[in-house]
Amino acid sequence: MIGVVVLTLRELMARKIVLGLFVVATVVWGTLALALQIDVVDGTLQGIRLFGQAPEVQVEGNGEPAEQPFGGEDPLRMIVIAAESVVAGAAYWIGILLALFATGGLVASMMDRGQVDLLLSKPLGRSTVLGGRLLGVGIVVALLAFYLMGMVWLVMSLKTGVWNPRFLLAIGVVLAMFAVVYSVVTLVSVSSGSAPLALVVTLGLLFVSLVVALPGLPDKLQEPWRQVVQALHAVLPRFADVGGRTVPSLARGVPVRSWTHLVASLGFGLVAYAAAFAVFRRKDF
């Protein structure tokens, strides 16, 4: 399996997209890191700028700064966390994307002929070549979200001496929503062949997710299509819901209420991965 996973990363560091995203992700946060100022006289606090944006400050009625503003929270931890947060829902809604595009097509370029020939020649099962390429892409994927959002927490936090712990924990939901994305694509690249139709069929079931999480859109309808969208979004992966409710939960550190959705979802790939696999060994090549 080692060499698969050699061969991928060797693939895709081949591939300038991949270079491209870690360079986006550096001037993301050498900006952030750049754009963050803080003043301090005399070990006080005086004044927090982000992007040249100072946070307002509630005023009692003789004009003096009220003593606990932003109702009752630190502002240096409010923008700490503000920052955080944009990333979060950043790496997520288009990291995942990005990611997406500059990996889908390896599993279908494994498909082609020579390729997999050449696979199939080594003293490996078919499902140790299909899971090494899969680490292959989830180590670069995982790579990428570590470096981006665990640079921008450790710069704000070295700057801010703000420490927010469980932001990182958002990392793992980012990677582990990736990697349930990911299974359609394997799926339908083993299934076909196709990377193109791989990307189509797995953008267009997020767009389903999407609209099947819509606020309230069940008792807009009618019999049958209420059970209809009722039953895409239990089945279907919650990538909004996720994205909207668990992310922004961590990345501000506070509790999430519910980890349903992210449970729906793994679940939803662990299907989608074991159909691949099964396909996958019973294929003729």
The other form holds:
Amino acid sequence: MIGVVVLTLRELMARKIVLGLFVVATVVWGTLALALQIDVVDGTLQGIRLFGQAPEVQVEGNGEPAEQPFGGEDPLRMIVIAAESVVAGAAYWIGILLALFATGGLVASMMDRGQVDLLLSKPLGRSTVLGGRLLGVGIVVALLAFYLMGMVWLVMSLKTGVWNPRFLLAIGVVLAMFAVVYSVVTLVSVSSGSAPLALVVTLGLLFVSLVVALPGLPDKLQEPWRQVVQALHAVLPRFADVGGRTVPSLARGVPVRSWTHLVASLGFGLVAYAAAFAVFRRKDF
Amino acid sequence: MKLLLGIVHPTEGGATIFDRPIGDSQARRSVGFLPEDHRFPDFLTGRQTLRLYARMAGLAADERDARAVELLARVRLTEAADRKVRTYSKGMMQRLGLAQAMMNRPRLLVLDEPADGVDPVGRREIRDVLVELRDEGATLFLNSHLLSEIERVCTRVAILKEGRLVRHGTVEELTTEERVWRLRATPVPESAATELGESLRPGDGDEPAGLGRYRLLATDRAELNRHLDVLRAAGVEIESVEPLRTSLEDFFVDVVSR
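What's the form predicted in complex with its partner chain like, now that we've got the form predicted on its own?
After this comes the whole thing, all chains and molecules, with the earlier chain placed first.
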């Protein structure tokens, strides 16, 4: 399997878009590190400057906000949470899509004639070949997520002294949802061998999952459409729910009320991966 | 070919390679394969390609480098070893593919159109490597439409027509025309020609002055010798007698066009 993983890693590294994503991640945390200047004395916020400009929050000499602008909460903690929420949200809503575009063609390209023959003629099981490919993709996307979100967390924590370890769980959730979305790419790729089709179907499915997750939508519909929407919401990955509830809760460092949306999405992913492996094992090339 | 390698599944029946069923991935441990129109990752160099596929073939880490060096030399790619394969010509790609197939020292080498699209010089280089391998004791399973190449490399040939086996045997068996011999001799007098009748036919091509080419038809060796006795009795001097062979290509065309 290691050979297939190495091949996948090399292939991804050869794609400029992956290097581009690492550059973007560097720019994000680097900008945060350089632009955000926080003066903390004895654990108390003395001043904040972003790109050299002081925000509206004015802090008096004793370190207490003049008019309790954060509702009485620790302003340092609020800043950290705000920054981490923005990064977690961006990593979830934008990062997953970018990672999808960067890696979406890998499963289909592996099945190209002349390439798949070489792989399948080696003493490797078919599940090992597909699993190695997916593991390679997972490693790169995980590195990217840990690099971006981990560095942001580290920069913010070191600059402010406020450590929000629950934010790190958001990395796991982002990766888990990427894996769920990628299960659709994998299933369509092994079934059709077409990378464009895999991406179109996956994006279409994501769009539908966002629509059926709109609050109050079932109440506005007549039967049987209400049941259709509810069934789709139950079955499809709950991209909107996880992105709108689970990830923000983790970024804010508050307990997640329910993991149901994530677990249901993971269930969808498992079924899709099982189907993809079954199709790949039976496919003739 | 693809059935044996597990790339295509059988609709019915089964097969084994080295006593293992073809569905068992370990059956391919002693097999090397060069697919038709193979595509190596074009961002790798020739050396990296060999090392990577050797890893997949289960070759030990300490063996990969040495084996890559050895095989790159054998297929005459040493100078291009550290160039990206995207810069390789078709012939170089085929030779690299051959080296890739040989990395795990296979006992069975399956080659699908190894000389397809290769110029005559490259074709000869590939053929030389294949003949060396054959002489070293490896079994080559070669699929090609270049029948002259097959004729020079293979010992046994099978002809498929619409997916069904229609003829198989050694090259000699398939290319030897039954009951026909090529005769080079001094001109046959009219009396002997009349006596032999349909068993003696004019042959093709020119011969040096004083000699002629004929074809002798005989059901077996005894009849052949009786024909030769007739000729010698008529004063004909025989230069040579040999079984008539056709080219594999002629034989193939004859078989598939029936």
